[in-house]
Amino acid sequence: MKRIVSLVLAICLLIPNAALAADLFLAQAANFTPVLKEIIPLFEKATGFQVDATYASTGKLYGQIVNNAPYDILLAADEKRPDKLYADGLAEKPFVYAKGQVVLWSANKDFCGDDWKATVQNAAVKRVSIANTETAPYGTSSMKAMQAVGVWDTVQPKLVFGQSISQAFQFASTGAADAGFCAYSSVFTEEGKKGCFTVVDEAPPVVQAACILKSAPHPEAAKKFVEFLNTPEVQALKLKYGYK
């Protein structure tokens, strides 16, 4: 028991006081960051609720939630974790809020073409970033694409692993990697527009589900936010960033 209490306290210490004072606290998969940063101001203006969000890999957020982190909603990058929270009686019934795609992105436009498989095997491409294949769904999807076309073993020595899909993009955009498997949404950011990309058609679509947590400190605001996700203006934002 002492160990559990210590862990909960450690998690709470990681959450800024400003966040704890918010009217709604979101746990958001990192790939959706560009979209959510546009959604939150619209929601705040429409409802008057103040929102704070933590962006990380879905696996990391799930670990925090099962250790009693005080989030209201989990917006995951997969269906598996929300389904498990629901099955364990920790969340309301999940729903799909977005479907994402994987791209191979590079700051060097010489590394982009129709064939991403050729790019990752190009001798001039020394490092390829990818999100954690165990905790980040976009990393898992990228790995499955490489396995499907038979280049996983060849490319593994080049792989640089990020803890989240945002970190994988950061590695590619800062030159720590020559190219990176990233979320399609990344290419619409200011940094993403400076490079080039190829859609990885072999990567399974990343079906992203969300759920309201039964321990939500702000259930009314959480319900309002879920309703807001279905408004035409939010649907337009999702299309803008490449989500289906």
Second form
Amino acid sequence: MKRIVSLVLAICLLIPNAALAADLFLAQAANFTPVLKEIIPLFEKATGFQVDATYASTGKLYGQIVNNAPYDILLAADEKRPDKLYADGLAEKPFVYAKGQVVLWSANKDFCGDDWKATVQNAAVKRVSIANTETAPYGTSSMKAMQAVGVWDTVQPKLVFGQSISQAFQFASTGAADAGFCAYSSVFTEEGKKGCFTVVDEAPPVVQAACILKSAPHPEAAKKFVEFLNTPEVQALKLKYGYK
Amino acid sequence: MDWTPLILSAKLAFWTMLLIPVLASPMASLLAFGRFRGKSVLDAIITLPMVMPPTVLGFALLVVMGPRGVIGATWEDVTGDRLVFSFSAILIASLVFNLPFAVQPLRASLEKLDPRLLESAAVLGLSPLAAFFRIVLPNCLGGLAAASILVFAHSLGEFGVILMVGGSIPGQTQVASVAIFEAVEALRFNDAFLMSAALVPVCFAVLMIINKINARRT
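Right, and the form predicted in complex with its partner chain of this protein, after the form predicted on its own?
The next block holds the full complex; its first chain is the one shown before.
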């Protein structure tokens, strides 16, 4: 019995070490997850580096970074926070790595047509999910689209707010919300393929910027990764997932 | 500064505290006095929300209470309203989440009850119902009070589960913990601080009350 306990304890002690052994630690805004999951193995193959990534909302990652989280690169969902990190001397100069697009997604194929405005105003659509309009750039962009076409006031009572664009999609994909303002990239996930979507042209593109952190534990690997983001392979992946 | 989330949290905590004895008492009695097969399984099921990550529990509840889930579909048939993202939804989630926190202290106080008291009552001709009101209830009042107050404080701080089934709708499901989280994310640290500052003394007072009750019992 004692031996089993010691063995289990030993294993538990070893596991975190394995996770810390990565050569590059990325902080990634949730919406880019499907693309990054494809980019990482390519990068690992090309360079031999081992990459770990954490996926959360840009706001949460920013909060962690200003409190000394040991990330190498922040891949944000906006320009605001990388700019702020740069201005505060916490990061290198930011660069744009992707431009995202908002879509209206629904698990119910009856709710998709050419006109997303009609869908959100449809009486049968009782709940519409959207990312937090204050902290999630996709939420802000979705809100601007609704304001631009003048449906913000009528749709607002139907809105349910996810903390990130991923949660907005989660609400829609479980059917808890009848439709949701999601990132184009979520359409390409396993769940996303089960539903249908309409591109929200009125939503301003979500300009996503990244920056290498000044406190990066692995600056060399970080530099390599940034270069890798400009390769044709990655460009093709971005296009595939609806980014420009 | 908008205080609605705090009021909403208080409302949620109050309703949870009020309704939880109705759910928890029968289960606690069953666990304390029942002799049946599968008792340890029932015990484990009731205790499960205590150890499961709130986000996992929340996601399960989101699916079950969504319009395609059993509870959500039935609710929509009966009331005509959508269950998820409503106050009822976060209240149900809160009850499920808090159940073990109420059942355990209640069960403990029931198990401490001297069986000879109930035997004497039966010998003296007291009906089981009368015995419940005149012997079981007064003896377990402390446990009941401790359970209710603990659940009240616990509901005030609820986060993960509510985040999943609530959808953060201001005035309906945006409770204090969610509002604080959002304020921090939006870098409105001052709002976050003020709301937290309002919550902490309430929770502290609640814990002091529980300590008082427990001290009187022993």
